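As structure tokens, one chain now follows by itself in the form predicted alone.
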Amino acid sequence: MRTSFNSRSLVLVGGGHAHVHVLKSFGMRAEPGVKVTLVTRDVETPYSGMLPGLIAGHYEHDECHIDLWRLAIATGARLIHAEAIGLDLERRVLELRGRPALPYDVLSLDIGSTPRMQAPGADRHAVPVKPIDHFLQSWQQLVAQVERTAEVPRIVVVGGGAGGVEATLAIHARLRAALGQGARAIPLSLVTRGALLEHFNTRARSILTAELLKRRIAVFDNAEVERVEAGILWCRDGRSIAFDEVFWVTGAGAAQWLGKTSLALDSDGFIAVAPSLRSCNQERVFAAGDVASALAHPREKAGVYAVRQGPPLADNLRRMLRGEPLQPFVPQKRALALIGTGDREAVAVWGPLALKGRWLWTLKESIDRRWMRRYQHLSPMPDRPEGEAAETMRCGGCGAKVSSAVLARVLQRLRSEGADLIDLDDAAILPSPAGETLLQTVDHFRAFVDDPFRFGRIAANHALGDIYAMGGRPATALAIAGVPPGAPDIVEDQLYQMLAGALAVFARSGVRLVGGHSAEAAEISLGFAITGSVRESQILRKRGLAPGDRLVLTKPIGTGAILAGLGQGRARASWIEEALATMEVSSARAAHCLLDHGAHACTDVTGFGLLGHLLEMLNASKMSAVLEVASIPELPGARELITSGIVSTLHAENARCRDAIVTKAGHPGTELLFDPQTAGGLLAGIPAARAQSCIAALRQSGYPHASVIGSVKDAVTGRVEVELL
């Protein structure tokens, strides 16, 4: 078999304006032998130019955010949803919160900045405008409160630059709309350390000051904040300003963890870069956007410069990977600033000139939307050949096993981090628990997400589900792993990341990894053979349902549709994240809860879908059931995807059991009954008198969507049937 594989790793940290261009560039023209990975704290990246319009209510969330999951799928990049917290430049690894470090050959940072909140108390009592998602959550809650009560809290915006002024005007416009015509003045104040808009020309300052005054917005200039206390902001000159809410929109600050690396930084803690956008002291590290400081060409922190850095950054990353000389990038000295006034007008500032008008808002909106269209709603880009130099003939049979040296290094790394691994022999030697029955199960599937650590967690969770469904306690696991061929260090990292993810799940479940098998494969795959045990009196089987039992489901359904949408680039980032998070929830506590409430029968909902697994229970118990379709918890987006024709490949086969449904007029969610689940929830029959207390206990135990979805009844016709309500 002839296989192409990756030998070098380009890691992009942060989904900023420059990096989205790099992703698209490498997606349109792949670099032979290079795997592109995007590491991002947020899976939706906002376009800074449209945020004031979002605050003012002129845009919806999706109009001004780039869905990084869709972009990664379309461009063939791997997405890792994690927060960077460090950089080991000597080992060439990126340190991540809550998961193993990620190795790189070339790394680029575009992680933006956050407002400097140096005044004591600001971190406790103020809401910074960045990270944007946190700010928007607070802002949306405030708007909802105003719409509900018609009472406006006292709001203070700290920051007298363009960002602070634009945010203040947008806040005023949105609250005015929420209150309606004839509302009283809005208690809104703007506080600035120096003069208002001190870096702008006189004409621009005059126009924007007049806009603030027209709206009766109080401006406190030359008012440096000394400290912030609950409900009151103190200035160094003795002035105090009462507030209910403070939004912080001051000058940009750098991520603190950068100072713990040996990267060259400027006096403000930003990464010092040469005109090529490469670090001044690390040849394999690049930076762009707010986090970068171009020492030869200093510019203000503004989105326009980050956007312009995208093409030269992509070009120089290619050159670095090819071993070619880098090219300098000289940004323009002056950029057109378009500042919205909240009412669909804008002020244009160019050097000594300034002009205001509604047509300028139209111009700004046109520029912003044109840029956004480049990175929204992309179709998957065609695979491109990687060249004969990257190809080799691969052996089959045992010649396709992962090398012993790679495997030994992986196991040593896992042991050094405290993994509970026994000394591996040709086979595992397991004790038989006294007075208990052994349980064994096996599961294996190919990766559906290009993040080996997260995939390892989900694969382990999925495999454990069968043991928990029978009321058992898992004890040991054997791994079956497939890894694409590649450079030894890349194969090692992929296998290590997968097993590290799985071991994180096993450690919480008291499971020991006792061996396994790893081999080369066309794509990443992972599975486990799990051995556990259970006391005979506690065994839960599929049979045992009794008339009147309430059917309890512990997790929402819809993972099959979401994963199909993920593969086609049609699922939203928020849908994907909700589905993956659900798959990472263990069923261990749920199983204990079901046993404590007298479960008569149980199964886990996986590949055959909710209806398929319910029918297994009904056939084994010789019972029928009533399903309340509206009570079945669903993952966000699953129904929308299925309605639009995006379904799992197993959906059609699962739908063959449609004949068991006796009420075919149906409910809009009926098709979700056939959706195959990965690491799905448990489905159990609970005595009616204990069903509601069981649901309450499940929700307290970390299963917020647990629900009673129907009931069991006698199969009076002699045929197992499912009635839909």
Ligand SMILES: Cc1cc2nc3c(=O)[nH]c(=O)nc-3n(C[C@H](O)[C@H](O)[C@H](O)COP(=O)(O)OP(=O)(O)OC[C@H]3O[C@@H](n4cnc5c(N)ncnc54)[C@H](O)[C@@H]3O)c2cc1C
Second form
Amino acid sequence: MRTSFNSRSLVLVGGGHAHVHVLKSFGMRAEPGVKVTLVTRDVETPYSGMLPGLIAGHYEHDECHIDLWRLAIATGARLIHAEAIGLDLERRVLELRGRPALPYDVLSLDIGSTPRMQAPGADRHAVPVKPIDHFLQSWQQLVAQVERTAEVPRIVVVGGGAGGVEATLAIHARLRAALGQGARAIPLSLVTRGALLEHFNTRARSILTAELLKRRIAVFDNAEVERVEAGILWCRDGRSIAFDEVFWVTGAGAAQWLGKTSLALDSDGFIAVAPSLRSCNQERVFAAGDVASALAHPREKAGVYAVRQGPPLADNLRRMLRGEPLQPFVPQKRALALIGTGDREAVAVWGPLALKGRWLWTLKESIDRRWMRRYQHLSPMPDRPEGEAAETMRCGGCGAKVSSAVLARVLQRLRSEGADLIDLDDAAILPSPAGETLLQTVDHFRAFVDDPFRFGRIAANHALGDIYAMGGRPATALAIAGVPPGAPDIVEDQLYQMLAGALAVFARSGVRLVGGHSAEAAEISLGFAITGSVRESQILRKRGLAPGDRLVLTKPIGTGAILAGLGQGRARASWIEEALATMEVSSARAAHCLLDHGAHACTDVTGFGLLGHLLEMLNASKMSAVLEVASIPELPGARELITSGIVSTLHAENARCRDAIVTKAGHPGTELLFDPQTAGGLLAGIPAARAQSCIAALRQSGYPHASVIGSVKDAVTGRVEVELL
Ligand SMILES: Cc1cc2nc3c(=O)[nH]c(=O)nc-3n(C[C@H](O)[C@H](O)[C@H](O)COP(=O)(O)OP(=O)(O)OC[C@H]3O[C@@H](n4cnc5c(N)ncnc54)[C@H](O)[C@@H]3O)c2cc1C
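In place of the form predicted alone, the structure of the form predicted in complex with this ligand is requested.
Up next: the whole complex, starting with the chain shown before.
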């Protein structure tokens, strides 16, 4: 078996402007033996140049965001959706919120900045412009409220630099459009500590000040905010401004956690880097964009500089990985600033010059759109070369086991973190529960998402589903794991991350991992044999449905199509995230609710799709059913993907049970019924009188999409049928 062999790990932290270039560069031309991982807090990253246009309503969300899932899939990088919160430079690991740390050989940070909010009360009463998605949420709510009520709240923007002025003009434009022509003045103020646009030339200042005044926007300059209280903002000189909403667009501040590392920082807390973009004191760490401070070439914090750093950063990361000398990068001395005025005009500022015009907006738009197209319209990347040890013929059979040293280290790490693992023997010794019947089940599949921790969580959830569907309590698990060959520390980390993900699920479910088998494989795979038990009187089977029972489904369907879309780079980041989040929800509480509400029969919806699993229940119970297709909860994007022909490989096979459908006219939702599910929900027959209270209980227990999707009826024709309404 020939496999790629990853021996080094390049971890990119943050999907900022420079890193999107690095991803694409490594996608176009891979470094042999290097695994590229992107760790990002947000899976859609905004392009700064188009933000004011988004606020003003000139652009839709998708036009100015880069879908990092698609970019990662297209470039062959692993995406880990997580927030970095620390860096252990000695152990060479990146610490992540809520999941195990990630080892690296070379690390690069492009995590941007957030406005500095030093004034007391600002953190409670003001909305910072970054992180952008939080700001956009508040902004969109405000716009919706204005559209609904035609009342404009008093808005204050704090920050009189280019970002603050541009945001203020954009806010004005959007609210003017929401209110329509002839509306009264918009109560909008701009507050700034020093002079407005103090780093710009006189002509630019006078053009933009005139634009603000023309719109009757109140400008408070030389007004440093001293504190913010509910509804009122106090300046140091005693002035106060009443507000309903404050947006904070002040100068860039660095992430606090950088200060807890031993990375060399500048006086503002940004990472000090050499001209090569490498940290001044850590040879394996690089930084670019707002978070970096090039001591030899200081520049303002602006997206344009982050964009320009992309190519030299990619080049120097390659050089570092190859052990070649790094190249210095000298950024341009000044950049053309194009500041939108909200009305599809822009002011161009270049050194001492400034000019306003509609054509400048057209120019800005075409520059911005051209840049976005590079990361939105991804043509297939050239074939990536195999790893440097690709030619090695790996052994099969027991020779393909993960080495005992690697396995021992993984188990030791898991134990030291509190995992409840028994001492391993040749086989697990299990006590049999008194008065209960044993349940056993096994599931195994290859990874569909290149994030071993998340995959481990989903694989564990999926395996436990069978026990929950039978009304049982899982007790122990045996793991079978496949890990691609690679350097021992990379293999160790992948195995560790997978098992750590699974153990996080098992710990919450009261399940002990009692053994397993791990082997080298062409790709990551994981499965579990689960043993559980159930009191005889509580066993839920596929059979037992009664006429009149309501069919209750606990989770939305569509994971098969979304995973197919993910594999083909056709699913949106937001669809992928919702599907993965659904798969990470345990069915333990759902099973309790269904039992409490007198379920007659139950199954978990997995590979055969909703219709396949329903038919199993109906055949076992000798019943027919009516499905109300509009009531079946679906994952966003699943229907769209299926309609455009993106389906799971199992879909066609599942669709063979189409014959059981008796509805004459084609139904728009039919294809989704054949979609195979991973870690899908439970499907149960609940007595009609208790169905609504069952749904209410399920929704309260963390299954917001739980729904009655149909009912059971006698199979009057003698044949099991499903009628679609
Ligand atoms: C209203 C406004 C308008 C602007 N307009 C312009 C303009 O027209 N032109 C211009 O050049 N500049 C503009 N700027 C400045 C510009 O936004 C920034 O300079 C630019 O975004 C910096 O890019 P970056 O690559 O450093 O980081 P960003 O683009 O901010 O990207 C950072 C990435 O890192 C991720 N991240 C953050 N923290 C973590 C973490 N702890 N762990 C994992 N991931 C993390 C984020 O999710 C994000 O994907 C504007 C700023 C504002 C506020």
